[in-house]
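A single chain, nothing else alongside it, follows as C-alpha cells in the form predicted on its own.
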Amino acid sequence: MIRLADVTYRYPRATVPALDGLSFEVSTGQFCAVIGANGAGKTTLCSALAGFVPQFYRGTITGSIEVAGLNVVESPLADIAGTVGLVFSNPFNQITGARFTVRDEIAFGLENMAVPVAEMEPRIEEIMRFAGLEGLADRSPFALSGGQQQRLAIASVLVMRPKVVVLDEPTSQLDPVGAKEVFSVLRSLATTAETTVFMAEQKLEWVAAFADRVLVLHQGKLVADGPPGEVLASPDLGRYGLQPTRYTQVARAAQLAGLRSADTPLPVTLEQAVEFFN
C-alpha cells in the first residue's frame, strides 16, 4: 500500500536532507507508527506521502513513492486526496470554520466531491457513530474538546474514504484522555475497515499499545523497524534522543539491580510490566 524506494529529500535552500535514503513498504490494514526527536523528518515524511513533498513545498527528491498505486511524486494533488487523507496535529489547522454544526463540518468534503445527498447522509452518520460523535451532530465545532475536535478532524478525513490516512503527530495537544480516544479510533480503522494508517507519534507508551509496527527516524535516516516490543525496548533509543517508556525504564532498573533476570524481555505497555514484575 504504501512504498518507498531509497528516497532522499531536501528542502530548497537546505544544505542537508530532511529524507535520506528512505526505503520501506507498508502493508494495507497496517496501523504504523514513526517516531524520532524533533527534526528526525517525521513532518516531511507525512508531507511526502500526501503529496505535499514536493509539489507543494518544492525542493529536490530522489526515489519513488507510491501510495496506493500512485506515485505521489508525479500524480496531481487533486488525485491523490481522493486517496490519502492527510491529519494534521492541530486540528484548528483542519476544521473549516465554514460550517456551523459537526455534522456539517464532516459533510464539507463531501459537498466538494459532489457526492449525493442521498449517499452523503448515511455516510456522515456511519463515520460519526465510528468516531465516537452521534451525540455531538449539532454542536459547533469550536465547542468541542480537543480530543472531540480532533475525532472530528480525522472522521472529516474518514468519510472521504481514504484507503490510506496518514497523521502527523495528532495527539500533540491533548490529554492523556483524549489521546487514547484518537488512539482508539485509529486502531478500530485498521482492524475493520482494512484502511492503512501511518501516524507520526511522540507519545510512545500509545504508541507501544496500539500500533502493529514501529519505524524510528533520526536525521532524516530510518535507523530501526519493527514490533513495538522489539524497537520501544531497544537500549538504541537514547542515541536518536529518544526516551523509553516509563515501564521499559523501570524494568531495565531492575534487571541492572538483579531483581530480574537479564534474559526476561522487556515491558513496553502497562500490561507488559504488570506481568514482568510478576
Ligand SMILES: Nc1ncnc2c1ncn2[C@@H]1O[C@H](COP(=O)(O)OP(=O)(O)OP(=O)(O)O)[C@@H](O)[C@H]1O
The other form holds:
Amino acid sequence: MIRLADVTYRYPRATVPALDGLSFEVSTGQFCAVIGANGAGKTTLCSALAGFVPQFYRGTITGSIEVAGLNVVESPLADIAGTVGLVFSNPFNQITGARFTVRDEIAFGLENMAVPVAEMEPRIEEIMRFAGLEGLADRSPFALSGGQQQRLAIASVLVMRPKVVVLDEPTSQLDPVGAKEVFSVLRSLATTAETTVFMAEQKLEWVAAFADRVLVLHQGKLVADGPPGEVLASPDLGRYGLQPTRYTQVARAAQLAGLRSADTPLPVTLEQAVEFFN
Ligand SMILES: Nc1ncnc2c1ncn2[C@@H]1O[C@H](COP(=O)(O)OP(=O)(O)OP(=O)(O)O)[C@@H](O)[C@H]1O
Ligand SMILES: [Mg+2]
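The form predicted on its own done, now the form predicted in complex with this ligand:
Now the full complex is given, and it begins with the chain already shown.
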C-alpha cells in the first residue's frame, strides 16, 4: 500500500516544485502506472517512493509518504531498501559493477540481506527463469544486450521480494517483445504475488493493456486518475503533452468522419479497437 497526503517537493534552489500537492493511495497488489510529459515529475515521484527524494537529493518536502507501512521521508534508506524495490530506466545505473557474473549480480542484494546460502540458489534460479535470463548465469553483466541488462536489473530487485516495486520507465531499453515480457512479468507479480507495482511509463499502449490504474502528472500535479480505459481515452490527454494510443486515434478519426457513433466509448487497446470496428 502506498499513501501520499498533500506532498509538495522542491529540489534544492528550484523555483517551482517538482511535486505539487500530491495526494493518492495505491492498494496492495495493484499495478499502477504514472504517465506524463517530460519534466512532469514521474522520476521525482518514483524517487520519493524509495526515499531518495528528499533523503539523497535534499531539497524541501511537505506532506507525508507512506509505503508498505514505512514513513519513507524519514526512515533510513537501508530499511526502505528491504521493502521498496526501485528499478531505474537505465540498467547501467543499477548494475553494481562489483560482480563478474549475472548469478552473482542477482545474489548481491540477497547477501546484503543475509539470506542463508542454501536459500539463495533456488531463489536466484527461480527469478532468472521469471525474468527470461536462463542460460546467462555465468555471463558478465556487461556482456548482455540492453534488454537483458534491463531484465537483470529487474531480477536483482525482485529476488529480494520487495512488498512494493517502483519502476521508472523500465522498458526504455527494450524492443516491443522485450517490453511486453517485462509488462507480463510485472502483471503476474501484482496478481499472483500481491506485490504492489508502481511504474512510470511513456508507452501508453502497454499501460493500457496491463495496468489497473493510470495516474497523469502535469507540472508536478496529479491531473487525472482512473482505469486506463477512462484516462487514456480522455480528450484532455493532449493538454498534458501526451498522445493517445493509435487505437484511440484511429477510432476518434472514424467518429469524426461519421463512420462510428460519437457516443461509443473509444478503445485504448487492440482488443477494444477490434470490438469498436466490428
Ligand atoms: N536533480 C534535480 N535537481 C533539480 N531539478 C530537478 C532534478 N531532477 C529533476 N528536476 C526537475 O524536476 C522536474 C521534474 O523532473 P522529473 O525528472 O521528475 O520529470 P519526468 O516526468 O521524469 O521527465 P522525463 O519524462 O523527462 O523522464 C523538472 O522540472 C526537472 O527539471
Ligand atoms: Mg523521468
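Residue numbers count along the first chain shown, from 1. Heads up, when I say rigid core I mean the largest set of C-alphas that superpose within 1.5 Å between the two forms. None of these values were measured; they are calculated from a predicted model.
- Taking 2 Å as the criterion, Leu136 counts as shifted between the two forms: its C-alpha moves by at least this amount when the rigid core is aligned.
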